[in-house]
Every structure is written in structure tokens, then in C-alpha cells.
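One chain comes next, on its own, written out as C-alpha cells in the form predicted on its own.
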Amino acid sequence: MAVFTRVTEADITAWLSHYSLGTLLELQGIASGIENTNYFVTTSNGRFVLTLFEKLTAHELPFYLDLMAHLARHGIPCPCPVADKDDRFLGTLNGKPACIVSRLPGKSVTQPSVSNCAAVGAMLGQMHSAGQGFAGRMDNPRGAAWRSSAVQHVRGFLTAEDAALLDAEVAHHASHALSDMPRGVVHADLFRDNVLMDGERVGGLIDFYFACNDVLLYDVAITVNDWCMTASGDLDAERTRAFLHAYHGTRPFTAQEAAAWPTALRVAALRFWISRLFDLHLPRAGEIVNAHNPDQFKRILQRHIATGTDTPWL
């Protein structure tokens, strides 16, 4: 983990006294993740996940917790926050904002099949539809303004060639913005490790802490860039087609979205190339960061630029 806050059995037992979740049976730290501290918590009433937030503040968190509660009420398999005896989702544990949510079935997959991609595509379409009724609002903190600012901070660590590519791509998206298209709540980080597959079905969508309001097609592109990508940075035709057709079956794409698909793929790749550069070269003080390789998304971006406007999937 990037930042780890230790929680003892005595700590969680005292904290659970504010909930109606029974008695503690087991507390187990979760080693994955770089944003928050997470524990599996098993009580006499069931299995849950405890999260202590290392970056997000108590002021920011209600959007995410209310969103998960909304989606869960509408049948989307996502962590459902548990309210304490005072009907509050958010508390404080060991000096950090904290919540406890339902634990979902399944496990992440590293080599998704065509059927896996179709299942995730359909579920993302259902999530986007369910999110239309959510009243909360959060502008994308990794949007155009952030991209322009972050590039300035990382440029000094780059080769002249990479810096020129970043500058050109930021300028391209400033003049080819994804505007006037369907918008709503997006997950914005639905990589393979944030989906639990329970056999051939989606057991859970997790880690909603980059969720925000943005263009829905952008969220589709982020997900496809991970789930349907080959090691060389090319889209796998069969997986991509399965994903997009399944999504289209639950929330049909508009003609405008189909035309903007190449741009969406590029801006989604650019966002993660920049953020991985930032995490690698400018980690926050005190963090132990297992930074992802930024070159993966540089290659993906370069391949999307090279393929131009070819959109055989829609």
C-alpha cells in the first residue's frame, strides 16, 4: 500500500460498537491498493471491508459513499456502505476518515476472456443508466485543467520527444473536447483489479473513489483501454467488439459517440500516462509507492494516434 494505517483488533472492536454488525471474528489487512488502507472484517453478522481514507477528506467522501449506496439500491453490485447507529456512513478511526462496506463475491482477473469483457461492458452500461438518477455532483478532478497543469510538473523528467508528444496531445484535446455528449456518473478507474468476477458474471465493481461526473464515453474508453488491450498496446478486436456490443445493448451509443470514439480512447490513455508519470516522478512525501510503468499508456496512446479514425467496433 502507498500509506498504511495500522488497525488492531482492539481498535476495530471499539469502532464496531457504534454499529449493529455483531462481534468481531477476524481482521485481515488487504495488501493491494495504493490510495487507501483496507481490511477484511468478518463479524458474527457477515463479511465486510473496512476502508481508512489516506487522501480523501471527510468533506469529499459523502459523494462517493452516497453514490455507492444509490447504485446498490438500483441493483448494481458495488460495495454498499453500512450506516452506524446514528445513521452515518462515515466515521473516524485512528485519526482517519473511515467507513465499512459490504464485501462482494468474486476475484479480479488478469487475463480477461471475451465473455468477461462482454459481462463488464454490459455492467458498465447498467451502472451508467442507474447513475442517471443520482443527485450528487463531482467535477472530474483529472479533467482538462488537471492534465494541462500536471504536464508542466512532469515535463522536466521527460525526454524532449516525450514532452513534445504530451504537449501535442494536450493541445489536441483542448481543440477536440468530448462535449455535447451524454454525461453522468462515471467510475473513471474501472481497471481489471477494480472488478470482481464471480465465474462468468460480475460479482462486484469496487473502488469508486475516482468517480465523478463526466462524459460517459470517456468511462467506456478508460475501461476498454485496460480490459481489451494487448501487451503491444493494440486493441484486441474480439474482446473490444464483445465489450462495446454488450454495453450498447444496455445503453445504446449515439451516432455522435461512435464518431468520437477515437478521441475518447486517446484522452483516456493520456489521462493515465500523465498520472503514472506524476506518481513515478513526484510521489508525495512519506508514501511507499508501487508506481505503475507510465510507458504502458504511452504505447497505448501512440497506437491510438497511429490508427487514426478507424472505428470498426461500433
Second form
There are 2 protein chains.
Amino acid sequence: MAVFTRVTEADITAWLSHYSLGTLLELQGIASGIENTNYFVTTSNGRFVLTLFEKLTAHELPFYLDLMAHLARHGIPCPCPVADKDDRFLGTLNGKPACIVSRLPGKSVTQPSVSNCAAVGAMLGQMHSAGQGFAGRMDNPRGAAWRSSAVQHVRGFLTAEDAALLDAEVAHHASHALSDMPRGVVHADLFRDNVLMDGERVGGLIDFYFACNDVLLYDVAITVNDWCMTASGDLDAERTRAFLHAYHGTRPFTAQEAAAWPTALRVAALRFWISRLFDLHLPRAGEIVNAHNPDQFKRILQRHIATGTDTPWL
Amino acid sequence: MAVFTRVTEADITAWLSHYSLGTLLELQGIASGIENTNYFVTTSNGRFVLTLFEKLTAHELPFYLDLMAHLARHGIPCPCPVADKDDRFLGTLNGKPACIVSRLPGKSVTQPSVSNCAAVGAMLGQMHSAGQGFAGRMDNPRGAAWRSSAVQHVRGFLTAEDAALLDAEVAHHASHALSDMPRGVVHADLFRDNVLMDGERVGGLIDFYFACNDVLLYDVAITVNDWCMTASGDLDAERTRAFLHAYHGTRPFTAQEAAAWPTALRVAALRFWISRLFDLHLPRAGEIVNAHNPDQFKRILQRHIATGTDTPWL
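I have the form predicted on its own already, so could you send the form predicted together with a further copy of the same chain?
Every component of the complex follows; first up is the chain already shown.
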């Protein structure tokens, strides 16, 4: 249950007095999510989502809130922060940094269709395109330096075989870094649960709190590794083709990106294998244990390594 | 039919390439409106409205577009302009200044209920509140100077009785100007056809192209003169009470505003009587004749004068 900090109707009513959002009609805690406290808030002005940040600080948050406002300004369906009467997106509620954003239509899908993958591919391309004009800067906190450091922390918990695979893969990407290709703002976590499908249409991209500046192809690989994946750890050919074709139609891949695609898939899988190992073996104090099994991304990584340079879809 | 400038699917597809709005799904002309060309545009990103400005110029438009963006940023349900890849709201399509804005849910009502009037009153208060932080400035183009000038133009078309009433009323307001009371951004044309009701909720305030800086009470009077009016030209007591009570709950009236309420109702009625006389007798070349009958607002004005200083609702 993602309500770490309780908010009462009296709390939110008092808080809303700093906004031009009308009167509270309904307040409802949101069960999903493991990083923040979220509530659905319906007022006479419409439907919104209240977020209390449990880890991110008021110093870090402007990048994410300004990014969402920028993307929404360009017509990307993402949560748009609402400004208070002092024109600020970020406030404080019950001792936590807090904001209220527009609530988007749709719900996440667990078994995406080929057309779902095409819709998400096209939308990711639009998001990358719209992000080009964003002035905020945030290095990827899950980049190469983090990978090296995190592996040191988790290696002691692993079998010799897994530790060797991890070391080899981290070394591989240290010498095969994605470079000389288009960069920009990436979502970096656009898994199925962070996309609301409104019928066949993408109703919303949500949860931008891993967004950062990085290679765009890396974001494509993270997203494809989730949306187009089979239980065996192999990409589904039809969904992958549909995703990449739609993305390519929005922002055409360069020749360098096509050549780097196998590397991008591997480093994207590696990033989540490491973080899931970390969350499993070194949970932060008080943290709700993330049920995600690291082995899923180990298997995906192994299949990408086995597939090698075979890139029929790019 | 409010499609003065035709836009084809090829036109809009080419135009959309300057935006991050995805691909065109549907283009549909909008029949209502007499000032601009409007189309519903559905893309893979969502539902939008395209407007080609037939009279307003690229010099005048930033005030209105920036105002809508400001109000939307503060959570007011109004059309939010979408920025193109160069971060501009205003473009050019088929030779006309053009913009694309978010499409809001709901539809206008012709027979508003008491609760509709309460919802609109509260929302107008929220809009006035949210507008306080807006930096743009626009004098009311339908203010005292315009009234005096417009009356000179239309007097020759009127009966002696109507001309005398007009002259007397213009003179009355010249010596009873609304002053020393809260000012800000006013919509100035929030008639029933400019509010989309989404069930019991205000889904959207639209058509901000008469918005300007003026006395807030004047905006309340314009809105009440339409939403709370009966066929006889008298205000409906229950709807008026509900409207004003809800507005007062959002932005409390001052004692000066309460005292000036009869004057505000009169000057608001006068403004539309004059403009309807003008549109009837002096239509601009090529203009579609506005079917609104000036006599409606003459009657409203006469009833307000007869009611005098009786202000049971403020």
C-alpha cells in the first residue's frame, strides 16, 4: 500500500486553500507505487493526483516537475503539475514535499498487444522529440558509475557464476559505452505499469521520477525490454517490430543507433538486474520489499547476449 | 458555420509535423462561433481544438494564449495552448494566425439549473483568483470609451425613446464608474455557450478572446445576466442566489462590491445592448449576421433600472 503518510480530508482541504482548484469532492489512497504516497483527489475543478514525496527532496524535485510541465505544454499526455496561488508546483503537506498533478485517463495493461506496443513506441518517440527543448539537466543516477558501485555491494550475495556474469557485463559496457548518438530527456522506467492505455490510445505516461538526460536509444531499450518481452526472456518479434517501427516513424533511428541496438538492450537489462539484486539483498530501512525477482532480468540479459548482433528490427 | 478558412487533412498533417502531438486520427469542423475558424482535431496524443484567427492578429493573440496557459497551469479547466517544437503557441496555417489547444469535456446548457449556476459561480471565483498572478495586461476594449463612441454610431438607427435611454444610461455610468474595488483578469463573455458542463461539474470555460483586465464584479454581472436570467428580463432569485453564494464562497465580495452590484448589473447589460445594436445596424463587411436580438438586453437593462438598489443576494 503506497500510503506511507496519511492525509485526511481536513489536511487536503486546508492544503487546497493555497490553490485555485475548488472544493474537495473525493480523496482516495492509491495502492500501487513503492516510492511515494499517492492519493486520487477529485475537486470541483476535475480529477487530480496528490503525491507526497517520501525520498526525493525539495532540492531534487524541480527537475521532474518542470519536465512534466514542459512535456504537457507540448501536448504529451503526462501528469501536469498544478501551480499554487504563489505560482509554485511544490508545496509541503504533513511534513513531506508534495505536489498535485492532473490525473490522466486509462489503465496499465499487463499483456500488451502488438498495437499497444506500436502506440507506446510512437509516444516514446514523441516524448523524446518534445523533450529536446527542455532546459533542465539531470545526470542518470543509474549510469555507469552506479553500475560499478552497486555490483561491489551485491557481489557478496551472489553465486560465483552470477558474480562472474555481472562483472563481465559491467566491463563490457565500460568499453562499449553508448556514445555519439542522440541524447535528451529519457523516462528511464517506462514499464507497463507506467503507461495508462485509454483503449488503443496512450492516455498517459506516468512516474517520471527516474527521468534524466541520457542516450535516447537506452530509453527505447528499457521500454522494449518490458513491453515486447516473452516469459522466456526473448523479445517477441512482432511486438518488437511494431514498437520500433512506430518509434522510427516519429524519430528516425540513426545508423549508429541501429548498430548499437544489441548493446542498448544488454545495458538496459543489466541496469534492472543490478537494481533488483540491490533491492533484494540490501533493502533500505523501512522499505516495502519490492517483489520483483532479479532473475527475470538476468534471463533477459543472457538471452540478449546469446542473440548477439542479430538486429532484425532496426 | 464557423469554418471561414478551410483546412484539409493534408494541411493539418503538415502543420502537426511542427508539434509533438502524434498522428492525425480525425479532423472535424465546428459549426458554432462567429469570430474564428475552429476544428476538432484528434491525434494519437488526444483531443484538441484547432483555431484559425480570422480577426485577431498575431500581435494581439499572446495575451489570450498566455492567459489560458496561466489559468490551466493553476488548474482552471480552460483550453490550454500546445507549444510547437520551437516552444511557440502561435503558428500560421493557411495564411491565418493559428493555435491548437486542449479539448475539454462537456457541453453547454441552455436551461441552467440552480446547481449549474452554483458551479459556474464557484468556477468564476476560482478563475478570478487564479488570474491574480497573471502578468499580461489588456484594457477592456468594450469599456467606457467604447460605449460612448459606439452609441454615437448606432443612435441614428434608433427610436427617440431608445436613443434617450442609451444616452441617459451611458451618462449614468460615466458618473457612477465601478471603481475602488477588486480588479483582475475577467473573461467578459462567460455566457452559457462559453461554459462546457460535464454533468454537474464545469468541464471547461472556453472562448477567452474578450478577456481583459477590469473590475471583477463586472465579470460577475455579465455572467449572472446570462446564467440567472428569465425570459422577462428579471433575474431568477434562486439561481442568482446560488451563483452569488458560490462565488462569494470562493472570493468573498467586499462591502463596496455589494453596494455597487446594481450598477454592475446595469453596465453589464448596457455593454451587450450596445454591441448587439452595433452588430445589427453596422455589421462588418463579410460578417455573418449575429442573430442575437438587441431588445433582449434592452429589456434586461430596463428591468435592472426598475429594480433599482434592491440587492437581496449580495
